[in-house]
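Taking the form predicted alone, here's one chain by itself in structure tokens.
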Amino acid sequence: MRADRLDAKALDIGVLDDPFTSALRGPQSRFARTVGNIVTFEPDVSVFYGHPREMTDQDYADLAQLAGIGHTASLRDRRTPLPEDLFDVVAEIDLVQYRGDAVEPVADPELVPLGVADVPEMTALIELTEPGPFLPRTIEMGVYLGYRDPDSGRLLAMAGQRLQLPGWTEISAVCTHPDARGRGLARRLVAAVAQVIVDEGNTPFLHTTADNSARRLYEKLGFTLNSEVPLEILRVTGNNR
């Protein structure tokens, strides 16, 4: 079943405008920690924060309280001035979001489900390839698939589900060991995870960075650009409460 055969009227594209809030106040509310209008994941699940685009002084104070002094927090598409007495900007990333409603999902029997027992090996692969954050309980966010070497059993590539929004599921942690690149494993994994998502009745989407060469792969698979916004990583330096 192609994702683009889903009834387009059933797709609420608006939830993609603020995906972290949509997940944390919706299907993944079980992972949420909240202060006022600010919401984030439990610290061993994921690093992302949901917040209003137009942040008030109270919102910034709540963000500082939720993150804690000395810790980091993220702001996606911030549109109000940042209080310099509360935060330092550590990094700014051009966050690119792709919709997968025209992607052709393909089941792949050679890929294996990954579980809690696989997390140490998954974490090692993430640390080697750096596709993005993967924490001890990230695996609880959805289905993960991997490709293991037929001879050694070593995990060579993986991908899985992260954000769960109403009608949409994010594909994340797409990575391949350097020893196995050029074999089309990322393409197979993305298509297979997309199949899981479509089978669940949802539509895939994903995030990457503007300078990531993997964008060419995603576009060849049928993903279409939905947005490009700044994602700021902040360090909390003070708390005005």
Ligand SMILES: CC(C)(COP(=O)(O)OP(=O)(O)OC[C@H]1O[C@@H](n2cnc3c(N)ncnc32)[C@H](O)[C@@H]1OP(=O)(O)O)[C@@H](O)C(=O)NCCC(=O)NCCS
Second form
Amino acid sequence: MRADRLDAKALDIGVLDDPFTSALRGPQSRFARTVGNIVTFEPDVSVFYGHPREMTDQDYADLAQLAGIGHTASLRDRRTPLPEDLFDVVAEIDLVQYRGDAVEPVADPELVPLGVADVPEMTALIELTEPGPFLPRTIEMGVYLGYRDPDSGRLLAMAGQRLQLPGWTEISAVCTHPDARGRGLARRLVAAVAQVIVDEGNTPFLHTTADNSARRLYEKLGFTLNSEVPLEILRVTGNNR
Ligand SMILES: CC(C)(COP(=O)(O)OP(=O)(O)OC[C@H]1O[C@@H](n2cnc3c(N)ncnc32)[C@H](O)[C@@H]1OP(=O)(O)O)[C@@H](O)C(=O)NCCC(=O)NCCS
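Swap state to the form predicted together with this ligand from the form predicted alone:
And the full complex, kicking off with our chain again.
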């Protein structure tokens, strides 16, 4: 079945090299805000920026304009020096990217779709477990599934779709309440979101940080490492000439 999937649709792995641009200039262009060569998501949707690897002075100025003074922006795999006095580097993250063309998707009727009304509860679980950014409109980026305690109805675990690229959909916001860990909930949720992605005709991929022990979970599910690149979080200082 996996081979069929790969044969039927020649996977374009190249779009994974610059996933933020691939999403923002492709299937998720409806969320895009653009200045020059720089593109980002509407502020309540997602934090990521698409940009050239070789940034010119104009590109840096456009990045600063798009983010705004005092706000943060990010650069993935930057290859040119930062201009002096325009940004402070506030964090540097090793971003690992996994591709899921070897993952076996599994539908799971016990998992429930989450919608806009669930966002406050989802946000509380995200704040408790810190899987990565989840903003008030992130849910518009794709399908989110959750596991609710059968007795109390409390949301105990979730996962969903974030970046949509041509042929590929990112799995994100994978988290389980500390009281419910080790019961296979994250495994079930990731496999079920993968099933939704495959049903849509796409292949799953995901990002995490190099030091996140959740990598074991993804590797056990069959995700394979595709790349490891630096992601810098910058604050626009606005001191530039
Ligand atoms: C990572 C996380 C989602 C795992 O949730 P979980 O529901 O406990 O995971 P599961 O019970 O489904 O684990 C499935 C498998 O992965 C393994 N696994 C899960 N988390 C792991 C971890 N942190 N380290 C090593 N192995 C792990 C489990 O041992 C299990 O293996 P098994 O099936 O052979 O027994 C949870 O620890 C969490 O919410 N962490 C904080 C948020 C986060 O970092 N999310 C990932 C963002 S990319």
